[in-house]
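First, one chain by itself in structure tokens, the form predicted alone.
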Amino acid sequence: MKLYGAALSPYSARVMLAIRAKGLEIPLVDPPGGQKSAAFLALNPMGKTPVLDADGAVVIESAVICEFLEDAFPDPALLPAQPAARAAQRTVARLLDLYVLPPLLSLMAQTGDSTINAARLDKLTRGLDALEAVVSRTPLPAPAPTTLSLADCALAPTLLFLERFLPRYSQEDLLAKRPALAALWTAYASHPLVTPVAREMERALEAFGQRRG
């Protein structure tokens, strides 16, 4: 098996964290010929990563890939047994995908138009408020040293962007008034599974900045 994606992408990082939490050896590789190549579009017509090639079975969309890994490799489990707790973790991933990551990534693109950037920041703020409410209402268990939950896998790369990358584009501390999310970031920042992925993302961001410069 192999995962087509990019180290800088929080979506690829989510899947890589799930892979490592499962103790699997699945490499992260570049899309064949690039994301818009005919070879890659045959795998995912949307031309987006990540894409998992699971011994010939193609699985797209990061949340679906993580659920596939949970089904295919159930031990260790990255979702709790209780239906309500499972729903809460899936809600975290859903909020990230719909209301947090889109405005966050677009804000980092920085058009130079202050009105557009302010609107993006407003959308991001509202998304984070919803996420904080959900995490406060149904707190995630503290991540174990050797594994993570699927919600952790989705949250850690996003909080990494907020804490380490976004200050390069915006001076607002978006975790300061969100204690539940701030506490999770504290737990993730030194987690032995998260720190290697964080270093990979940081190196990729530096390389991206050098190319743009």
Ligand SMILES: N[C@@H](CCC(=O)N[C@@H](CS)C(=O)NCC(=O)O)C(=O)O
The other form holds:
Amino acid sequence: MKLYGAALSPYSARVMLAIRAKGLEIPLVDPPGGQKSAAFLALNPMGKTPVLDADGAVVIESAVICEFLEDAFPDPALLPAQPAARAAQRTVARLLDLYVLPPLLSLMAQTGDSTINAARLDKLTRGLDALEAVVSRTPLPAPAPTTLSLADCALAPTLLFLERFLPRYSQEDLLAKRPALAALWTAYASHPLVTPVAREMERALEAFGQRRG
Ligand SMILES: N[C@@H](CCC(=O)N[C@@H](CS)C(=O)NCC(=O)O)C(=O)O
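Form predicted together with the ligand structure, per the form predicted alone context:
Once more the chain from above appears, this time first in line as the rest of the complex follows.
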């Protein structure tokens, strides 16, 4: 198996965390010919990463790839057993996918137009408020050092972006005002599975910054 993706992408990082939490050895590789090549579009017609090549089966969309890994490699489980607790995990992942990551990533691709950037920040703020309310109401269990839940895998790279990268683009300290999310970031920042992925993302950001000049 291999995962087509990029170290800087929070979507790829989410899947890499799930892979490592399950003790799997699946390499992260560049898309063949680039993300918009005919070869890659044949794998994912959206031209987006990550894509899992699961020995011939192609799985796209980071949330679906994580659920595929959970089904294919059930031990260790990254989802709890009870339906309500499973729903809570999936709610976190869905809020991130729909309301947090899109405005966060678009904010980092600054347009120079302050009205557009303010609208993106407003969307991000609303998504984070919803996430803060949900994780305050139904706290996620603290991850053991050797594992992470699927919600942790999705949250950790997003919070890393908010904490380490967003300050380059916005003055707002978005975690300071959200204690439940801030506490989660504190737990992830020193987690043995998260720290190497965070280092890889930071190295990729440095390289990206140098390429942009
Ligand atoms: N919903 C997708 C989003 C993936 C996504 O947006 N990936 C970005 C990398 S961070 C990408 O491939 N962007 C290139 C593009 O949209 O053309 C997922 O969860 O996998």
